[in-house]
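Take a look at this one chain, the form predicted alone, written out in C-alpha cells.
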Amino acid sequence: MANKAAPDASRRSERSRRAIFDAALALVGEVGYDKLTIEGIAARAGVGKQTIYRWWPSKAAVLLDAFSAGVEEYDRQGLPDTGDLAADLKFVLRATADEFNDAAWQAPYRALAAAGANDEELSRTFVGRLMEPGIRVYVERLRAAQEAGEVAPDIDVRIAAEMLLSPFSQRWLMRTGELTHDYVDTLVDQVLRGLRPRD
C-alpha cells in the first residue's frame, strides 16, 4: 500500500491567508470599514473566524496585513533611475496616480487612513509598513540625483519627498481635486524647481 505525503501545512496556511486578504480587501470595498467584520470576512474566504483570531487581533490587523503584502517588493526595488529625475518621478507618481484612482485600492487605504485618526497604535503601524516604505524609495531616489548633481547639495531629501508627496496625498485625502498624469507633471516640475542647484 503505498504511503500518502503528509498535507502540507505551510501551503495550507498560506492559501488561507491569501484567502482572508482577498476576502477582507473585496469585503471592505462592498460594505465599508464600520461594517467589515471578522465574520463575515471569514465566511467570503471560507474559514472559521478562529482561524482569523489565531493569526490577527482585530479587523483593522488583517486589513493592514492584506493591504500591505506587496509593500516590501516595491521597497526591494525602488524608484526608476533612467539618469532625468523629472521623468522618473513622473512616470511613478502618474502609476500611482492611477492607482489612487482605482477603486478597489481606495477602498482599503482610505479604510485604514480613517481607522487610523482614531487609533494611535495603527496608526504607528499603518506609518511604519505602509508610508515608510514610500517615502524611503523617493528618499533614495533623490539622494542618488543629489549625488549626481540635479538637486542642490545643501537640499534636505528627506523633505525635498515631503514636498512631493505630501501635496499628492493630501488631494486624494481630503478630495480637493483630481488626481490627473496633468497635476502630477505639474507638481514634479514645481517641487524639482525648487531643488535644481542655482548658477
Second form
Protein chains: 2
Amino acid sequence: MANKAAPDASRRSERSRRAIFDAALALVGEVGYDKLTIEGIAARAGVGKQTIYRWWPSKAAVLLDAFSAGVEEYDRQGLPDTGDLAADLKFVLRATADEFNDAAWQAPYRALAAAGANDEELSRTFVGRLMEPGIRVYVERLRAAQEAGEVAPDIDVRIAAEMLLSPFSQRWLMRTGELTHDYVDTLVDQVLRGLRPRD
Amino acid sequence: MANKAAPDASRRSERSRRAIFDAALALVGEVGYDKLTIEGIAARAGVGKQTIYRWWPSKAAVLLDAFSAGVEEYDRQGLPDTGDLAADLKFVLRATADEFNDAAWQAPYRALAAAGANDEELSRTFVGRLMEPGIRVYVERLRAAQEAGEVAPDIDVRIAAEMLLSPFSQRWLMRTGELTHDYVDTLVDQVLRGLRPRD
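Okay, that's the form predicted alone, but what's the structure of the form predicted together with a further copy of the same chain?
Next comes the full complex, this chain leading.
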C-alpha cells in the first residue's frame, strides 16, 4: 500500500478502509447480515457511500475483506511446530474455541457462513477466502508431521484436517455442543490416534 | 392418528397433511426458504391457508414436519449391524452421499440448515428434530461395536460419530468438496483406524 507520490492521500485511504471494516464488523453483529446495508456501513464509518462503492461491489465483499484482514496474518504465520503435533493442535484449537465463543468475534463469521450456505456464489468466495486458507494451515502442519514420521505415510492429510476441523466448526455453526478445552483435547487425541504410524 | 369415530375425516386430514408436506418440500426447492410462504404452500397443496395455520404456527414448522416425516422412519430403523463396522458405515454413508447429491432432496435440508445457522430458535428445532436423531443412530452403532470389542473401550463414541459425520456434512453444506464413494470410504477408514482397540 506504500504510495510515495501521495503519502497523505494514502494514509487517509487506509484510515477510511479501517473505519469501513470496523463499521461493517460491528453492524453485522448488531443487525444481522440481511439488514446490513452499504448506507448503514457508510454512516457508521463516517464516509460517503460512494467511497465504499468505489472499492467494493457489495456488502458481502466489504464484509469478506473486513473479516479476512483479521485472519490473513494468522494464516500466513501457519501453525506452531514445536515437534509435538498433539500439543500444537491443542494449543491452537483451544485458542480458536475461545475466539469462537466470543460473541463479538463470531457475529460476522456466522453471518457469512449462514449467508453462504444459501448463496452459492457468496459461499464459494467465503470458502476460498476464509475457510480454505484456514484448513490449509492444518493440512501443512499435518504434512510436516507426516514428513517427520509422526503421521503415517498412507494418511490423506486433507481428510485428516477435516476430521479435526469439521466437528469443531459444525458444533459451533449448528450449536450442537459446547466448544470447551476438554472437547478440543478429546477430539485432537481421538483424531491423532488414527493417524500415527502402526508399529 | 387413528380416530375410529370419524374415519373419513381422519383420512381426509391425512391426505391434506401429505399434500401440504409435498407442496412445502417442492416449493422450498423452487423459491428458497426466504420466499416460501404459507399462502404459497396452501395454493400448491389445494387447501385453505387456515387449514395450515390450524396445524402449524409457521412455515419453518411445516417444513420441519414435512422433512422429518421422511427421515424419522429411517432413524427408527437404525444403522445395519452385520458385525462389520466399516462395511456398514460405508454402505450407509455411500447411500447418504447419493441422497445429498440429489438436487430435489437437498433443497429443503439446505434451506433449513442455512436458516438455522442464523436463527437460533429454528436451529435448535432443526438440530433437535433432524440432526441429533441422525447423529444418534451412528452413536448407537458405534456403541454396539464398542460392546463387541471392535472399538476401544476408552473412545468417546459421540465425538467419534462427529469425526465421521461433520466432515461429510460440512463438505456438502459449504461445498468444500465432492461427496463421492471414494471420499466416504477414505473417511470411514481413517476414522475407524483410530477407534480400534490397541493390541
